[in-house]
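Given next, in structure tokens, is a single chain: the form predicted on its own.
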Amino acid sequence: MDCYLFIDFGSTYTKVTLVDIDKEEIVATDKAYTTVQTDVTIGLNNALDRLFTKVKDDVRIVKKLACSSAAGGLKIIAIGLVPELTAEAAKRAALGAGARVIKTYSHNLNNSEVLEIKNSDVDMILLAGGTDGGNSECIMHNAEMLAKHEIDVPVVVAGNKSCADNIVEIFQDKVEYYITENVMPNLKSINVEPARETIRSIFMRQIVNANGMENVEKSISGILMPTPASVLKAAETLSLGTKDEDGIGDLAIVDIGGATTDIHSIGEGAPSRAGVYLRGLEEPLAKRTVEGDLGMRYSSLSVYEAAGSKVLKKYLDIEEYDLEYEFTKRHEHTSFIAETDKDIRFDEAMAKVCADISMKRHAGVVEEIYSPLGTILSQTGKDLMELPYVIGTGGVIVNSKNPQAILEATTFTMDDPTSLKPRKPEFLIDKEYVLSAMGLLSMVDKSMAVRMLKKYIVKCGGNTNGIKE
């Protein structure tokens, strides 16, 4: 039997998926706690001695690759002109590449900002700047910056393309540099592609510092990109399809985890009402955004303070519990497991508030705008009212009774009347775990991994057959 092995590299559970090419099927899969304070390669070798008890046939593996988020995933610094402008069109190329961009700066640096950048853990800078041909003085004086407080971690430069010989005169034999094309070139549109592969190739030569992990790619066909980043190109993939296998069309990805939540949208976001103007940056087909304050476990306190009992009222009978008890447990105890029901219940509340929350800084806004011809209506970001729809992922959907209750959260409501979150979307789970294999799988057999996603993505409700088209 010839199979691919996925690896999923994440920073508690190491994942091995193992798919018969043949058949299209998925064989097994398992999962470990990932060693890498060690050698993640301790951790992979007991995830794949579970999953080959699992397998009784004679098995060749054809190709090994793999996708990682352990030791916190890839952490980014995006640094722009104008926060509203450059600085978000970096932010989001690193997003798309699967990044977790950990803080954003925007006009000229000073001493302080550096410093506090110097003195941070992040593991790549993305510094833009500038439509081409336009500001110049920014980027440059960034550059300086970033050259005199010897900056030791790669600057990826995705910025005014007329600053680029200058900027490499700054950094030359100071800084770890790359130059790529402009994140955002003209007032009119972004290009986050370049830079999102630029930052994607680095990664990919970074990862293999983590313990042990260069004798994991001895063994590997390659780490291909972050898990996010995986995730991202799964939900492309089903969505678009190829020329010989139809995708699904529009939708979004909700992955609640212990620190974030993290939600990817593929579709341009268009206006679903006529005579809607819009306005601000251009979004891009496949975006996803990062909730650092909405998650389980280790952002647990964080959503209370991003919630408070307005919102989880509408999810919870807040009289039953000692709120502050109750997310201080789960934020001090990040492995605590609820078993009864009243902690299950308060854990799909808590699900229910990051879907809500999260879907609403993902989705755009339509606003009255009052102008000289009377009042318009203008939308910035995506709309995605009509998006057919929502694919739940991460353990509190997957394990639970009633996923469809807590993607319902992210559904569009009075309460809101501005927000463009979907408004009747149909409800999919991803049981099986398989998005960030399926993403890995789509850069060797894209048509593969289409079908296979609409095999193992199911309907909400106990459809085991995959999304009927």
Given for the second form:
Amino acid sequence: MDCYLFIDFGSTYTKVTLVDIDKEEIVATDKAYTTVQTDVTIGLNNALDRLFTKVKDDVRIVKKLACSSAAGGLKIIAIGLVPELTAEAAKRAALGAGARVIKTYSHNLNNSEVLEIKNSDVDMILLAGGTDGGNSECIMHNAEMLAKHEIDVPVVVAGNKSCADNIVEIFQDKVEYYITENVMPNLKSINVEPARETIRSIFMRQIVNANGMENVEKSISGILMPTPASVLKAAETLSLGTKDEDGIGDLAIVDIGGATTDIHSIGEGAPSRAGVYLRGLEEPLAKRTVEGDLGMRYSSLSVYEAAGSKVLKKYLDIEEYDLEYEFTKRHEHTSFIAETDKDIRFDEAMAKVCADISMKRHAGVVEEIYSPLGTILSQTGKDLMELPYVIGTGGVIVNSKNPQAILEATTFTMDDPTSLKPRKPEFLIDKEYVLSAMGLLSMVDKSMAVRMLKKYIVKCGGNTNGIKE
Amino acid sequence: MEKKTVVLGVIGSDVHAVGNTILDYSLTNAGFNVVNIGVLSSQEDFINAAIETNADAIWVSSLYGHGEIDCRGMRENCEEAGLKDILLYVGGNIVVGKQDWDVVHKTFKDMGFDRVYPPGTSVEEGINDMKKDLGIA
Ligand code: B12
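Let's see the other form, the form predicted in complex with the partner chain, since the form predicted on its own is already up.
What follows is the entire complex, opening with the chain shown before.
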């Protein structure tokens, strides 16, 4: 049978997924420990050995595609001019490219900031600043600074097009640079796609330098992207569909991990009520936010900090626990697996806190402005009130006995009356962990990816018949 | 000659949008690059927009009568943000009711606005003044 093979090099596991092209179904999946320290192909081959012991038929692999978040994923520093404008647009572009944004800088950089950048272990820098034809001093100053300090990671330049030539001159023979379209060509609009593409193509070249990756690169069919980027791609594909295959419409994906919680939303997020004025930067249709302080293990202490006892109390009988002890335990033993009923309840409450706060930060807010005429409503960010679907992925949600309860924490309550969180979404689960593989599939056969996503993303508490009953 | 850039918007909690649309249209026709930030714009919104777009002038409209409060400190804030010589114009119905125009005019001039317009000013007047001020007339 003809198959596609999808590989996901994760920080802990290398996962492999074999898909039957004719039947459009998953033949088998398996995983083995990722081996970045030595040679990633070892872990990959271990996973493949396991996978193929399960497969009886003759398999002809037509295409192999991979995504990776190994070795900490893709780490980016974003630089812009005004914090709320080009610096924010650069940050959004980097997040959408599947990166971890280590830090965002704005305005003219000083020496100590550039030293900080130089001493960080980032993989790439995204340099923006100025609308097209707008401010050019800042981005040129910052380019000069990066060149002066001999920054030795690639710099993606996505700022004012009018000074692209000057920047080429500044960087020539000093810094590895890539000029792409401005992330904010004019004030009211953002343009993240070209920067995302450029980042992805550099990522591909860079990751190949990881131990053993050159061997993998030879054997895969070319597409290699950061895992979060392929999840976002899958989300977009499932939402929008293709001209042959209907998508399911607006949706959000909640991915609670050990270190971070990611939210991906696909949808315009236009006001769901009449007479609301929009404020702030335009929102990307496919938006990803990452909360570095919300995660089940590495970030457990910061979850405690972000939640405080007020939010925790919503989800947990805090009298029952020594909170300090529980959070520290998870932080110090990141491979801790909750087994007792008490620990499981604690983990689930933590997951709810992550879901709650991360969606609150992802969704927009509506503020009331008082005027002599009465109140006027102004919205910043996406309105997700009428969002039809929230999809859960990641171990805590997928392995939970009650995933719906975790996902319900993403919904609107009167605790945050100004938040535009989803009000009554339907909850779906990525039971078979297909999202990253389907993001890769959508790069080769989008309609097939839509059909398979509909089949493998299931209703919470439902059977395995997929989204359509 | 390169187009001059004007940031245009209605300041404060003011939603009067009609005049803003007309100003956008007329300024664009007169050959300016208009960055229209629309209604409900704070001083910070004007200033941020002017920084990123390297604007030559800011046109503030205020129609609902609270212009004085909304515009207070704007020149200082511009200077703080590095917008040294940017032109600041204000117009609309910038104060409540019919007050002595000389007093109103002086108040806004003292606040650092280069041009202050009474209700009913034609767009052309503002445009001609700006061409003069920018040395392109
Ligand atoms: C339509 C209207 C509304 C609509 C606005 C709809 C919308 N989204 O646009 C609604 C019903 C929402 C409304 C609400 C209010 N309004 Co009203 N509204 C008007 C009205 C009738 C017309 C405004 C208009 O569109 N004019 C047409 C445009 C083309 O003219 P313009 O806005 O003046 O702009 C021109 C010039 O002023 C000039 N200009 C403007 N800015 C600048 C800047 C520069 C640099 C230059 C050179 C020129 C310039 O050029 C523009 C284009 O020609 C006026 C009365 C009037 N006839 O002007 C009242 C008026 C502006 N409103 C008024 C008031 C008080 C209010 C309210 C506070 C309560 C109320 N009584 O209704 C609320 C405030 C809401 C808020 N938070 O903003 C008062 C303001 C009084 C004052 N300043 O002393 C007015 C003058 C009515 C009055 N005589 O009492 N309003």
